[in-house]
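A single chain comes next, written as structure tokens; it is the form predicted on its own.
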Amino acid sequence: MKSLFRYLDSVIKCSFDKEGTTRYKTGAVILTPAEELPKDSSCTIPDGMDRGRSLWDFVSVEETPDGFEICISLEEDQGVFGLGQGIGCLNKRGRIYEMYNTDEPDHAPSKTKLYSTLPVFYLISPRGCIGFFLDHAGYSRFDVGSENRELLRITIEGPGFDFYAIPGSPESILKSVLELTGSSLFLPIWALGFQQSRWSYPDEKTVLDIANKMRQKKIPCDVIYLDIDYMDDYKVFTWNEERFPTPRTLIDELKSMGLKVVTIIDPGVKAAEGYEVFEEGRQRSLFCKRVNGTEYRPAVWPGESRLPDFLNSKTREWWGSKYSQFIDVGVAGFWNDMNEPAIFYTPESLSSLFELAKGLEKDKGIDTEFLFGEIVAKKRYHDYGREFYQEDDFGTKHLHRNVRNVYGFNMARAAYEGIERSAPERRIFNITRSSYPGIQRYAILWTGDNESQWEQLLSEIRMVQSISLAGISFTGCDVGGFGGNCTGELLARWTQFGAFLPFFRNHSAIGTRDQEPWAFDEEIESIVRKTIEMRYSLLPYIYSENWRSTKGESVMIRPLVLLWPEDSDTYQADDQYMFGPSLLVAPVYSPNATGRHVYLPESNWLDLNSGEVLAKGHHWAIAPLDTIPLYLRENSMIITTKPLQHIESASWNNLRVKGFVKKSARFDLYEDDGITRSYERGVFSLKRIEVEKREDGIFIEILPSEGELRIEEREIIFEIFDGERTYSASVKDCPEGMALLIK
């Protein structure tokens, strides 16, 4: 076993390789520690709970026949947080998780792997914290104190891996992860709006009907999605000429209504003679192959298909160029799906199923029932990773199983780079289902095919927090649930949760009940509309925090344990979270509920529904169906505006500052055109709003703006509560700044 150890500030990088082997570098890490160190006592933890201890006092690495094994000792009071897209509590201790990207629509509690691999995790106790990142593109298994409560055992397949140890506070660890893997791409402002989707809106008429209904019912909305049925016979980068005969005209009409179009893109290329994408990929040898050099032949939506080999840069460049034709007709964003990659079957696996089916006999009772189950399991969970290879830029062939976890990452990368070449001035809206650390540089992540179940609403509340701990700021889920039939009450509660996610999209599956905002009764429609309007009113606050996340400072969704690790009550409070620095969000996730338990850490909080000041501790929040519990942190502010039906730019005609300030607070308000990259050339406005509680009143100062964007004169209304009374004032904003004292 070869090993190499390096420092990057307080980060310890440990590289392990089997002798004489070659492994693929994932591309997740963009910073590489420079100073090489031997494996000795110098690999100490410079800060945190294990200060002065060698890393090897509680971490061991051993080579195994198939790869490696890492063992980490766990203390009794430590929680294990992170590991990305997993089912279960935010504290992962006591369970097993697998890092192997998988098309898994059944998000049951028993599932150990889903669409994305995000092996970033934190050991947190009131004494201190240390974080880890396993950079490995192949299979790994995390036994997080399941077999042995005092041991975290990581089993790794493959020729080698990099392992990063990061001591410090949870917030500093997250910042180090962002320094290693990169900050979030800066999305267009309309990406923060409400988005409506279904598998599928089958034709142009249906899409226009949905759009017109949104506007007639005055429900704010910015995006409508086209799922797989817009394609010709599910051939990627095509249009169905019968159902969508005039895509440019359709998109222009939607644009006149303030609506953008996002189209789905799948990696499976239909194997059809004369189909341009297939013919080009075959002629240029850009598809994945079996070990004997023949093309791999999986079946997905189009039937027999080919998978582009995104491990290779020439494939990524070719694939990325295909997005330009959709950009030319006005498509605003792209939704890269099925990119684990999902495979329905191959000729070989289908033959195997036929052989199994021969054993079915009508009078065999339980034996036949078991065989039915085996057939279903083999179809659903067959591992195709050992059946084909990918080739990197150096001509090295890698078994797909050893690089599977970066397939979706590299597809999203190909899309991002292609869009950037085609439209260099536009900000990119790019979604992926399958991901790996560093994906935030290229795409946003949604959690995939959930179900319309109350239990999965709670699961999503926890999952988006785990994903955020990996440094992925812009994430979300299918509001209302994708599979199964939603109810009006569930849609109302899920929409309330979705309004406080970065990515806010209602999406449902074919064959399920409609779940557009008006699909139920007038009460539910009114609640959903009110909730979406609340989201749009918060856009100045949300957009400013989105901009801040692109600077690598933090993420938009922040688990309580990230901010208050010394408070062990936050370890269990994983059904609530901070949305930006000021707002604590506590979604209701139980049917028939008129309230819920809330834990408030730190000091005092302002209940934004009741106006009551609440102290640190456990509380019961009253929350009828039209209410989501929201709390404003002491000495913080939020910035709101009047909600519009769609977002036109990221500068606001009117602003309202609501604060809970006993000492002082500040907020950096960021504005720009919201669409282009002119902000990179200084065309933006950044102004700091500072509020200080004084003996004679509230002192407010708006500092002069940074940036070249000139904001027209507008009204800013201040409502500052000091715990006893509210101070109100209306002022005229100007680039030069201003100051006033409210008595």
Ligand code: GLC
Given for the second form:
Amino acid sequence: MKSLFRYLDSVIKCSFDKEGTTRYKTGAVILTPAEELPKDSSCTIPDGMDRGRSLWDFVSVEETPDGFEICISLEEDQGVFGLGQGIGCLNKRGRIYEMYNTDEPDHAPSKTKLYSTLPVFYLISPRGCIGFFLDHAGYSRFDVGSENRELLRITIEGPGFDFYAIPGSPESILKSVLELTGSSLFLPIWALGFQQSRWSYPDEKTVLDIANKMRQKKIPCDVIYLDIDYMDDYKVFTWNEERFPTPRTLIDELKSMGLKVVTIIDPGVKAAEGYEVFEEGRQRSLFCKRVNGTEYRPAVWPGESRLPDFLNSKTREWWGSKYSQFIDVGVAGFWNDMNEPAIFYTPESLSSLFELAKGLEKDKGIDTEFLFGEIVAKKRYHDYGREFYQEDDFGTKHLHRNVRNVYGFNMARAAYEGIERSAPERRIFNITRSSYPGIQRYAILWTGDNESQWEQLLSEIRMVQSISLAGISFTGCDVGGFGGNCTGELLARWTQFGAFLPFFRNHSAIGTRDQEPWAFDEEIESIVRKTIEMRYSLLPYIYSENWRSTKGESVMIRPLVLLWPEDSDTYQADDQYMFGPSLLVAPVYSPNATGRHVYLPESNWLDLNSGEVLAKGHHWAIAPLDTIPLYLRENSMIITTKPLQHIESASWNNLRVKGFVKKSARFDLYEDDGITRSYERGVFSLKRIEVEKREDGIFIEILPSEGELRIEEREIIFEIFDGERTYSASVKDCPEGMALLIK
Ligand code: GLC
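Having seen the form predicted on its own, I'd like the form predicted in complex with the ligand now, please.
In what comes next, the whole complex appears, and the chain from above leads the way.
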């Protein structure tokens, strides 16, 4: 075993390789290590909980026949938070998870793996914290104190891996993860709007009907999605000429209504003679090959297909260039799906299933019953990872299983880089289902095929926090649930949660009942409308926070344990979270509920529904169906505007600052054109708004704006509550700033 230790500021990088093997470097980490430690280094942890201790006092690494094993001893009061897209509590202690990207439409509590691998985790106790990131593109299994409560055992398959140990506070660990893996792409502002999707709106007329209904019913909306049925025979990068004969006209018409179109893109290329994408990929040898060197022939939506080998930059460049034809007809964004990659079957797996199915000809009672089950399970859970290989830029062949976890990452990267090449001035809207750390540089991550079930609403509340702990800020889930039939009550509650997610999209599966905001009764429609309006009114706050997330400082969704690790009551409070620095959100996730339990950490909070001030501690929040419990943190502010039907710009005339300020608070309001990259050349406005409680009143100062965007003189309404009374004033804001004392 070869090992190497390096320091990256406060991060210790440990690399382990089997002698004589070559592994694929994932591309997740963009920071280069500073200094190599001497071989006999004790890896002393410089700061945090384990100050002065050596890493090897509680971590061990051993080589095994298939790879390696890392053991980390856990202390009684430590929680293990993170691990990305896992089902279950934010604290993963007591369970087993696997890191192996999988198309898993069943998000049941027993599931150990989903679409993404995000092996970033934090050991947190009130005494201190240490974070870890396992950078490994192949299979690994995390037994997080399941077999033995005191041991976190990581089994790693493959020729080698990098492992980062990051001592410090959870917030500084997260910052280091962002330094290592890169900060978030800066999306266009309409990415923060409400988005409507379904598998599938089958034709142009239906899409226009949905758009018209949104506008007639005055439900704010910015995006409509085209799922797989817009394609000709599921051939990627084509249009179905019967059902979508005039995409450019359709897109223009939607544009005139203030709506953008996002299309789905799948990696499976239909194997059809004469189909350009297939022919080109085959001729240039850009598809994955079987281990014996022949063509690999997996089937996905279009039947027999080919999978582009995204490990290779030649393939990425070729694939990325395909997006331009859609950009040319006006498509605003792309949704990269099925990129674990999902495989339904291959000729070989299909024939072995048929072979097995021969057993069904005999009527053997329970054995026949079991065989039925076995066939279904074999079809669904067959692992294709050992059947084909991928080739990197140096010509090294890697068994797919050893690099699987970066397939989706590299597809999203190909899309991002291709879009950037063909529309360099445009901010990129790119979504992915499968991911790996660093994906935040290229795409939004959504959580895939959940179900319209209350339990899954709770599961998503936890999952988006866990994903955020891996440094992925722009995330969200299918609002209302993808599979199964939603109910009006569930849609109302899920929309309330969705309004406080970066990515806010209602999406549902084929064969399920309609789930658009008007699909239930008038009461539900009006609750959904009001909730979406609330989201649109919060855009100045959310947009500024989103901009901050692109600076690598933090993420939008912040688990309570990230901010208050010394308070162990936050460890269980994973059904609520901070959305930006000021707002605590506690979505309701039970049927027939008229309220829920909420834990408020730190100090006092302003209940934004009742107007009451609540002290640190456990509370019962009253929340009838039209209410989501929301709290404003002491000494903080939010900035709102008048909700519109769609987002017109990222600078606002109607601004209202609401604050709960006993001492002082500040907020940096960021504005720009919302769509181009002119901000990179200084065309933006950043203003610091400061509010201070003084003996004689509330002192407000708006500092001169930074950046070259000139905001015309405008009014800002302030409503500052100091715990006893509200101070209100309408203030004239201009680029030079202003100051005022409200008595
Ligand atoms: C996958 C996606 C889902 C999409 C469907 C059809 O299941 O996760 O969102 O609607 O494929 O394209």
